[in-house]
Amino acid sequence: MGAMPAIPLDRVALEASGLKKSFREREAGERHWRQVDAVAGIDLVVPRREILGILGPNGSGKSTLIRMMATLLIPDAGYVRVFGLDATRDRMAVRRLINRVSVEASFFKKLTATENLAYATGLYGVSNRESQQEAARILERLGLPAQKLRVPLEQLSRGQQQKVAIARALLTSPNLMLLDEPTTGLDPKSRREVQEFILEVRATHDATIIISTHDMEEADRICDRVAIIDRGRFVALDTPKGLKSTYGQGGDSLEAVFFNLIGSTLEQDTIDA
């Protein structure tokens, strides 16, 4: 994996060391439970303002890793530190510095986008007027018409709901954004709008962004570095250019590099990790 020079502590956004998480599962017809190592020993340092991509097949540990970073899961071993705070011991303080957007973003579906956003930002002490003005600006930038803000979430498309989820995350001005497959299921135009917005957020909000994705072109386009994860471990970590130089053959794409590294395990389907 590509080496990275030492980073001063005040420039580190996130640090993970010896991170492990296991689950027990039992397939249909089996009598005994078995242990599955979703994350099997990950070390990682993410400098401030980096966009780090995490690529891996289904069941590779991407979402489990993101959930531990987001304080939603407690590691079995190791630790995560966010801006120097321990994600387990200082969970509430860490949550004030981060926000997460997932592929299964949850809302009060009977309420409008405006009502959902007002509720979410109220929990962070953001004034309703301020949040509504900023929400309208963000959603317009993402290509969601203003009139959609007054429509119940259940009447919006999945792509439109995902844009509301991204706006909700930004309204709390997080220092660290954790994006768990945020563009999955979006049409090409919406996907590009979200990608452009991610780059804009990094530039204008001094934010650090970690994004898990299946979209190789997306990772190549917006990420400063990419970690490829398989069976709960990083098998490569470098810039997109570095990965293609080290593991590719000539003009190979990032997708080709991915298949070169772990193509044989793409059908692995253990747990929803």
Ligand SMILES: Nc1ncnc2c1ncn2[C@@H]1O[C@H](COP(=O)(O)OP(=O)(O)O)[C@@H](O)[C@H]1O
Given for the second form:
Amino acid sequence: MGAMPAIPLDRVALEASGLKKSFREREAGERHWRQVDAVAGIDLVVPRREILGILGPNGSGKSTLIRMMATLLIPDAGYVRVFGLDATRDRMAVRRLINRVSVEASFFKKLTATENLAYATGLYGVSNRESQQEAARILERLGLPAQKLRVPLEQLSRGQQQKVAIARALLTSPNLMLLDEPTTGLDPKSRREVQEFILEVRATHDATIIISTHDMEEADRICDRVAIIDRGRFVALDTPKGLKSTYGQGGDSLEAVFFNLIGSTLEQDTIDA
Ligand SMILES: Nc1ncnc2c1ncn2[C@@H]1O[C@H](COP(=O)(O)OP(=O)(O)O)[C@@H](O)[C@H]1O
Ligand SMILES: [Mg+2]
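Now show me the form predicted in complex with the ligand; what you just gave was the form predicted alone.
Let us now look at the entire complex, which starts with that chain.
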């Protein structure tokens, strides 16, 4: 990994250093526990307003890393700082600055999108009227038909529910958005819409966005920099262009980069969750 130019501290959204997390695992019938080093020593500095991609196959540590950034898991070693605040010691303050969107977004499935968003923002002290107008605007922008706002969430497709999850994250005006595979399982059109929306959010909300994905084209298209993660470690971190010129053998896609670094393609490695 190349040396990173120093970023002035007030321009850093997130900093991670020496970050590690292991789990103990035992398969049915096995006698002994095995240690899985899900995150095995990660250092990272993310400047404000960056869209950083974390690209890697299933099981490479993406969600564990994001959960530590989101204060949901306590690191075994190292630290995460969000706008200078320690994610373990200043947990509540950090939570106000971030929002995580995961594949399995938690909603009240019997309530409508609008009701879910109002509930979420009510908790954060935004007035209902204001938040409902903003919710309607965001969901419309995301291509969610207006009548879909009024039916229980359980009647929406996975793609539509994912859009509601992103809208909910936006409503609480997070400075740092952590998107854990927000487009996995979406059809190509919805995936595009979500990607466009992420770009718009960055442009309009002064947001910093960390997004995990196993879609190379997505990483290439929307990320300023991409970290390639394999077995809990970053094996490369650079702009898509930089990655291609260093590891891509003159090719124009991240596919060759990935193959050269990891020795397999993402398609071989990844069974869609
Ligand atoms: N709560 C947990 N208990 C045991 N093992 C876990 C737990 N969470 C993740 N792991 C293991 O850690 C590794 C990384 O998982 P994860 O961070 O979910 O990867 P990814 O999001 O890239 O698919 C995997 O081997 C996974 O089985
Ligand atoms: Mg994951």
